[in-house]
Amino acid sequence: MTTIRTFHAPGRVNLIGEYTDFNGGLVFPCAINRGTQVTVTEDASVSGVALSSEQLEFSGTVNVAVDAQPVDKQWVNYPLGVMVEFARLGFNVDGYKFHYSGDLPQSAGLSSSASISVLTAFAVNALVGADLSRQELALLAQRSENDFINVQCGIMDQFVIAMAQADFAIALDCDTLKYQQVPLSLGEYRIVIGNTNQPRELKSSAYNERVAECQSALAILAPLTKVEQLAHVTPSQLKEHSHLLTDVVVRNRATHVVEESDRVKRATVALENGALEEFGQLMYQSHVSLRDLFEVSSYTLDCMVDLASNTEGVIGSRMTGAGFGGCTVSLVHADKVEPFIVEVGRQYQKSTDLEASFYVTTATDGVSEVQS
């Protein structure tokens, strides 16, 4: 009888520390109730792994070995990737047929890469029973991005992704990977993210850029301040240094990492206090940061928040993920959701000729596999 195996695994918002993890600092995600599903198919006639997907470009058999290569088909490689790691550990990954579905809209900045990167490498890892923790299936997945594919990321969509909990967010120390399940206690507040429906593309969208900007400002303010991590700069100690940064574009990116880990920890002490107001104006400060200091925002995420800025019955707006379009994450009181969609959508499409797309989203589960 053939083994049929299905695993899920969701997307996440971040709802505030945006460009922070990569820089050692602080973040503040959760996972979506919108995914990735893969059922896998044990087939002994299958050379290497079948690959598929609903959603997805490319049907087909690739080689999965310690010395495999990106194949020009960019989704592919995010789970090839993944088996890569796991036949670099010694474990054959062969024989198998992995179908790949589910819900998650595709460059979104809805970590739509890591839902795929993280479900394979928690499949794999139940399949050929390397008995790997949750933890080092979401270092194992971003070892992929960073080697395989060269997109240079963080930890936290991994990570969220594999270790979330329903109804909490994750404080996350990106740098220690110590973390803290925090109740996502919003009250008669809902989470609604807005998708411009701007793709954006990680790989070409400046990420990269980004990430050579701030390596740049910490070669300059280590010496002076002690830290390893340009996010372990504090506030005071940014101040007092930055004339050093004569790169305007080097200071900018500096006093963003710095300022936002810091709004990562007011937002979570606003949060667990019940000072939902506070946590929302630090969640507009963090878009400001990112559309001037950062610069990953666009016309379209600052239009959305802009809007909802207007909007009665919203607390706090920001971009969330990677920027250069994407989507927008919004607390929105409970009896305006509907209205919001409707106004905010009308309203957008009328100055972007854009249509939105509007998702009412509650804290989920991480990645697991589906009991039949």
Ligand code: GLA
Given for the second form:
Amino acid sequence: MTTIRTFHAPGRVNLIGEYTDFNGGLVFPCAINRGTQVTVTEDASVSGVALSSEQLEFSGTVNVAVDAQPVDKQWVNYPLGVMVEFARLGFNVDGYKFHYSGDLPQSAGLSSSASISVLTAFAVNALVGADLSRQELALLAQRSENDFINVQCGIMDQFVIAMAQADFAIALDCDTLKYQQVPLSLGEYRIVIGNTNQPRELKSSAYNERVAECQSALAILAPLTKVEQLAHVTPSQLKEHSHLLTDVVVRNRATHVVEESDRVKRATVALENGALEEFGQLMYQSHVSLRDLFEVSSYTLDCMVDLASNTEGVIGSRMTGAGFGGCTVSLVHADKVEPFIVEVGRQYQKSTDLEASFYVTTATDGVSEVQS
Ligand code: GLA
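With the form predicted alone in hand, show me what the form predicted together with this ligand looks like.
The complete assembly is shown below, putting the previous chain first.
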């Protein structure tokens, strides 16, 4: 009898702590109630691995070799890159069919790519008995995105998708990978994701540029402050030395990273103390910094955050993920969620000619096998 196994990985929303992960800083994401599924069937007649997805419009086989090269169809490289990593560890996944489906919008800042990568890593791990821990799977998936896809992303997305627990957000130190599962006690408030539906190509070049600018800032600040990661520079050290960052773009990037990491600390404490309004204020500040200092927001994201901030029942709102279009995340009072969706949607359409989508989410579990 043919064995069919199904696995599920969520997407993620980052509540606060953007562009801090590859700078050794803090992030505070949770997994969401939308994600990706893969159904895996053993089929000895397949030479290589068969990958297919209706939504992602692909059906074909790939050869997984240690020196396999990326293919033209972009999303295929996410599972392929992960399988190549397993091949390098000596595990072979030939003779399987992987069929992907899901309800996570693509390229919308909710980590559809990390969802596919971690899902594939988790499934392959189970199929070949590689016995890697969830954390090792997250690192493997990140490595494949860095090396195979050539995006120098941090660990946030893969980590939360691998490690998340329902009703908790993860306060992760991306330098040491020490983390704390923090109860996401939002009381009467709900997490509402607003999708700008602004088509966002993966701005991998703009992303990698930000990585390089942060490295330039670190190269100047490290000898003076003895830190090894940009996010470890304290706000007062930055103030003392910022005149040495003569390139204003580099100075702005560094200021964002240092202040954003500090905001994550304050936000997790605020949440633990039930100070939700303070948490929301920090979200607004994060958005302004991403817009003005890190320059990864967009007209549509700014418009949606502005509209949210003027809507009754909203205590915080910001862009989430890599930006350049994609999604916002807002904290909205439960009684006001429906009017929020109607009003923000209506005014957003008036300003941008685009129709927004909204997803109300709870914090969900990370990747798992679906028991049939
Ligand atoms: C993307 C990357 C993450 C992180 C965010 C920005 O989602 O994959 O590693 O850098 O952007 O916070």
